[in-house]
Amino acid sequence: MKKVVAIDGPSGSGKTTIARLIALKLGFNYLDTGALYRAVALALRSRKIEPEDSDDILKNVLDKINVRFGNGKVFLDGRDVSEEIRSKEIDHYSSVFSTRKIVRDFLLGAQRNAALETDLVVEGRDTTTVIFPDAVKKIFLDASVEERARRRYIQFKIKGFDIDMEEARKGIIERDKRDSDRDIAPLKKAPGALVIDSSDLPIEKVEDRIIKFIKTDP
C-alpha cells in the first residue's frame, strides 16, 4: 500500500472541500468514499430496492454493478454520476444504505484496492479507523450542528433544491445519530488523529494545519 491520509468527520463539516485542497497540495490521488456510497444507493433506489429489504435482495444487485471512483468522479456502470448522486434522496439513502454490512462489504474492496499503485488522500467516515486503519496520517474534521446545517442549506440551494434551514439541520443530527450508533464501522475519532473544529476557521486554516500535520515525524 503506498502513503495514505485518511479525513473523517461527520457531514457538512468539509471533509470533500478539503481532502481535494490537500491532495492537489501533496500531489496525491483523491477518494471521496461518501461518493461510492452514494453510487450504490442510486442503484439500488433505481431498482426499487428498500433499505428494510434482505441482504440476498441487495446482493442480487450489488452482484450486477460495477462503481468506481476517478479523476474527481463517481462511476455506475460506466456511467459519470456525479451529479445525480447530490440529491436529497440519494443523500438520505446512502446514510441509510450504507448502515448494511453487505454494502460496506462490497465498497470495501475497492477503496482499499485505490491505495495499491497511488498515494491517496481519502475522505469518508471509517477511512481512519476500518478501511485504513494503517494511514500514515489521520485528521478528525468537526465542526457545529448549526454551521454545519449551514453549509448543507446552501449546498443544496445552489443545486436548486427545494429546503429550509430547518430541515437542512434536522438531516444533519439525523444523519450523525445514524453514523454514530450502527453497529458497523460507526463515526468515532481514531487514536492519534489530529482534531479540527472548523466552524469558525477559514478553509485556509484549516489547510494550513492539516498540511503542518503531515509534514510533522509520525
Contents of the next structure:
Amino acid sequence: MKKVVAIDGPSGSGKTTIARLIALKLGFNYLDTGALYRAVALALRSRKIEPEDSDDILKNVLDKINVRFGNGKVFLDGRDVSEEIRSKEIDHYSSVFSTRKIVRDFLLGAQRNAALETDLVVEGRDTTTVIFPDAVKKIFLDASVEERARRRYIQFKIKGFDIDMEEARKGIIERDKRDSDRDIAPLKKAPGALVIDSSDLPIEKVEDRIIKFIKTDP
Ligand code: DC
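Previous: the form predicted on its own; requested now: the form predicted in complex with 2'-deoxycytidine-5'-monophosphate:
Full assembly next; the chain just shown is listed first.
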C-alpha cells in the first residue's frame, strides 16, 4: 500500500472539496468513496431495486455492474455518471443502500486497490476506520447541522432542485442518524484523527491546518 491520507466525517462537512484541494497540493491521487456508493445506488434504482429487497436480488445486479472512479469522475459501466449521482433521490438511496453489507463488500476492493500503486487522498465515512485503518494521516471533518444544511441547500439550489432550508436540515439529520446508527461501519472518529470543525472556518484555513498536520511527524 502507498501513502494514504484519509478524510472522514458526516454528510456536508466539506470532505469532497477539501480532499480535492489536499490531493492537488500533495500531488496525490484522489478518491471520493461516496461517489462509488452513489453510483451503486443509481445502478440499483435504475433497475427498480427497493431497499427491502433481498441480498440475492441486490447481488444479481452487483454481479453485472462495473463502478470505477478516475480523474475526479465516477463511471458506471463505462458511462460518466458524476452529475447524475448528485440528485436528491440518489442522496437518499445512497445512504439507504450503504447500510447493506453486500453493497459495502462489493466496494471494498475497489477502494483498497486505489492505493496499491499511487499515493492517495481518500474521503468518505469509514475510510479512516475500516477501509484504511493504517492511513498515515487521518482527519475527521465536522460542521454543525445548520451549516451543513445551508451548504446542501445552496448546492441543490444551484442545480435547480426544488428544496427549502427545512427540507435540507431534515435530510441532513436523517442521513446523520442512518450513517451513525448502522451496524456495519458506522460514522465515528478514528483514534489519532485530527478533528476539525469547519462551521466557521474558511476553506483555506481548513486546508492549512490539514497540510500542517500531514507534514508533522510521524
Ligand atoms: O459522501 P456522500 O454524501 O457522497 O456519500 C453518499 C452516501 O454513501 C452517504 O449517505 C453514506 C454512504 N457512504 C458510506 O457509507 N461510506 C463511505 N465510505 C462513503 C459514503
